[in-house]
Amino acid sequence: MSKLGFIGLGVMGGPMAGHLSRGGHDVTVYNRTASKMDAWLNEYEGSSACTPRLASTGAEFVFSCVGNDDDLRAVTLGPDGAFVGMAPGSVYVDHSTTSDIVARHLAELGLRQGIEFLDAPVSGGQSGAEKGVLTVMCGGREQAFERVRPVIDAYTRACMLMGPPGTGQLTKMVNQICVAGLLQGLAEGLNFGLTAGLDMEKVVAVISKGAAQSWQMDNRAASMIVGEFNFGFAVDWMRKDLGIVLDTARHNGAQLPVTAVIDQFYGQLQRQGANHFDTSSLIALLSPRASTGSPDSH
């Protein structure tokens, strides 16, 4: 067992750090609101800090899940920051969505004061983190990556190492991408049946188990179809995902011309109030049905 420190303990972060204590582990953990972190150790065993370094300070591994780029550097850097506490040999291990670039930044820092970094974004969503099957998608040196997998596999059911720092970033864009394309294709073919009068659980039920099959489809079809979005991966957190994708292409030359509609969609979702609303709530843009899950109706 390791001792370890945990820097987020939001929908994400709090259940990966829980699965962490009760896979026996010594965990400190550290969130802005302080709160979150008495409500944490409620919960689990474990203790607190009141900021990242002294999170950090005597640990093997730190983990963080925290917003965007600014807020990751909010807490390695700075004379408070992680960074500081740790000693070298240890590894931080970021779970974060960000840029690539951020991540190939903080793991050239953390070189030079001889830590190892991980970037390692997640995909499964809330109920992925509390049931601990996430999906980890990792950049970053080898040996690191092998030193920290065992800690790693208390909330997972499929960790791989993609390549150097950054690449896991990029297969979580990769992720986005398709997760995004695949929500409005399934967006606009539940509205279609739902407006030729078709029973929608029949048609849903008969060509799951053909080649239209989805993880989005076998979770988010029964939800869409009534109109009920008031949970899951809210709209905010993809709309910043996709900025990310989007800002990487007109760097890198790659085109997504789709994925820029869906970003437009999902802003035009923002300004009707639906910020917090699941992603699938792409389908009350289209369908009177679904609409009835929208902020108005509320």
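Alternative state: the form predicted in complex with a further copy of the same chain, after the form predicted on its own:
Excluded here are partners and other molecules; the one chain stands alone.
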């Protein structure tokens, strides 16, 4: 069993750190809002620290699951950052969804002081984190990946090394692009069917047997039809992810004509106060009927 640091106890990080604690590891947690540490310590064994540096001191592996590039820099760099507390030979695993630029930058900085950095964004959402069945897309060096793999097994169902630093984040971006397009197609399809007065339960039953099938159709069509958007991964987070995606594409030259439009739709949902709706709420922009679920109902 190892000494671990875990930074960021949100709806994802909280249960992930919990799985590590229940797996018998010695976990020290840090969270910007201190009350979340108390709540976590009420549920799991472990200890807390006042800074990322203190949470990381003496740890063999340090994990983070925070908001964006700036949040990640804030918890790793500077005098109270994790990198100051970490010893050579230790491994930093970042589960946040960030740009590949910050991931490569931190991998480089880490290398100079003998710290391995892995960008390791996840998919599977809040329920995947709680059930410990996340999918992890890793960028970094193979040796570090092999060392951390048995540890994060506590909350992963699938875990793959994609390539050098940054490739974990880039893979997550591919994932979000695919999800955005398919959710919009699903939203337009379901709304069209509702407008035409079809029995949508039957429609989904029959078309999910063929070429229109998707995980989103299997898991979200029923709630989209009745206008319920309480599945955790929120519009605000998707908007952040798509911002990174579009920014990255602006630099590498990849065309994203429809993803760019869907990003605008998520922006429209934000302006309507649907920030906490889940990502399938794109249908609420199309259908008055599907927009009856209020943002407060989540």
